[in-house]
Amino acid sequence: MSTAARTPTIPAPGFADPTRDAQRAFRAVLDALAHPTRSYPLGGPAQPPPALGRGLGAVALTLLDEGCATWLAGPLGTDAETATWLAFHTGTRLVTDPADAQFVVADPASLPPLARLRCGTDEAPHHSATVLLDVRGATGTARFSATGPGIDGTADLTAPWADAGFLPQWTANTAAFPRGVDLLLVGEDTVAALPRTTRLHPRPEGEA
């Protein structure tokens, strides 16, 4: 066997400056959770797997580690480059059932029903899932009014990633507080958040 055949493929690099870049990304995620619906800029790795992208790559490098279980949905679940890159840079354990995952990485088409995900317990609500939702290229027309902690009055949320079944699921999710899942809405280079405390209400089309 040749030397080349025995040499494993080395994944593309992660953050250029792992400590500082992870700190910046973590601050963006914290700010997003503290101020639901607002977008914050992310600085991602230069060469993430294309299926993952810079934004999801940045959040994954920041939040995932060897102590957590992660489920990759849809095309990500069959993308060997993404699985190898995440294993190499984060050590996260990939699982085959979303109900077993602390982190779910999905796009709108592959997002499982929220009720299928870990929602924690009244005694340990932090034992719930966080969804990293890939909102790149979403083209829907859904709009909501958002209220809750971290929102001054009411916020207008444009949600092209939300299908017709999302609002009933989210309403049930917020009603289960302190249990429930949290969403991070990750674009190519931005992150916004919908923590379980954020209540959404339909906003009629054409309303300013």
The other form holds:
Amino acid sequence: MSTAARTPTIPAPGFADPTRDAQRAFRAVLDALAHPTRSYPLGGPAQPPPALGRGLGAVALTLLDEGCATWLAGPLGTDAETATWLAFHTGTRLVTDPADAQFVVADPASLPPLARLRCGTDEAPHHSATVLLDVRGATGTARFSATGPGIDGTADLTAPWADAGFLPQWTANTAAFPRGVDLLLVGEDTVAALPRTTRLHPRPEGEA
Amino acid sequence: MSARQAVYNIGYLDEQTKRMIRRALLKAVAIPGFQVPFASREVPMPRGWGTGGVQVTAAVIGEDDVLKVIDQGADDTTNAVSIRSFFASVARVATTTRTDEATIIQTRHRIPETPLSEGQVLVYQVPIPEPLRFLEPRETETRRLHALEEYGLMFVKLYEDIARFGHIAKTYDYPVLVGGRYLMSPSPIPSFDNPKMHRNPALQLFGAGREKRIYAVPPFTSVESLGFEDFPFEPQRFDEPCALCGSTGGYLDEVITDDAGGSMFVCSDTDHCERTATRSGTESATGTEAIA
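Hand over the structure of the form predicted in complex with its partner chain; the form predicted alone is what we had up.
Complete assembly follows, chain above in first position.
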């Protein structure tokens, strides 16, 4: 099926119950950020654009509106259905430079270097990007142990979405605190998070 | 014809406002102790009566939540009762006075005596979010001081207390350092409650409606009350037990009982007091010993 044929003139519906569904999705995201590395169930719209998926669709409907700028990375950036759907349901401004965006929607392959995203200033560290990372179908083998606020001691993080270049980038991101970007790891029905305060350490392969 | 009742959105606030507050909350959790500005809305109560806490609660609450509201520890004061019935009506949530049954606890100036558990959310009503405000009135300057992690002013204030009174005289709104980085006002909770904030398993959210700031302390985050090596932070202590329930180790309020200077000290946490009294009543009636 060609992209043109799949692009409907009328966008697919958003949340069945906008108020309640958005509240539940927000609580999942809030709990995820408050308990980094832990995964929380996420309920999404029934027919989201396939490129976005249920999870990212739910987070987008919950957090995006005309008050914020969003950058869609890689193939998502050229997906007309996603753009139409986001414009109709959220009204978020789509920008062409990731450095301008409050929200960056990307998959692991299209995620730009974190240093290229908005990381805020020392006086306004909240003017920083939140990355909504599409982790559906990731098949890597990276594993980290994590420490920081929200984690009681140490937590294990299985990160199939992380490539070899991720750890040094993330270490630089945490070192810049209070500046930095925050990461939401969004699957089809789950969300986990890595706020800028979470420090990651490599875990040797095969360690229990 | 019956009078038409005004119908509000669930949680009172409109969805766009909730999204704005939710985005601020996420950044607040990501930067523990940092005050995130937000566009504070009007809610049906005067500024200074907990409008920040109400907006934070409204952005977080869902119909499966159980809400508890306390005012100086009490579930039965005007402010607590009206905020609780407000959310029971606009968010259709169940309410409770029991700390252990609540999923969201909105509080004015106390942390419950019953230890909080993981998954609970504690929402503080904050009058003055900036701990340096009375030392440096300019917002532009306090922002810079936070950016530079320059908190000497606060240490000078504490030192001047010691020089003048022989001890640190601040007994409420006692400044804390969150995550080893941000100086934060814990809101006017008694310094007695400060140690409870340290590595608390609950998520602590702070809303200042008049001052338009939201900040947060994630679970298991270090919250250190300021002090000096030779004059460390010392929370308030009470020597006598509560006159109603007989429990020790809680925060007590002095209640005047007559015109002749008579008074008694009772628990400020009414839920804790009531349950301790019930428990000890049952114990004496059955003669069994409960292991608390």
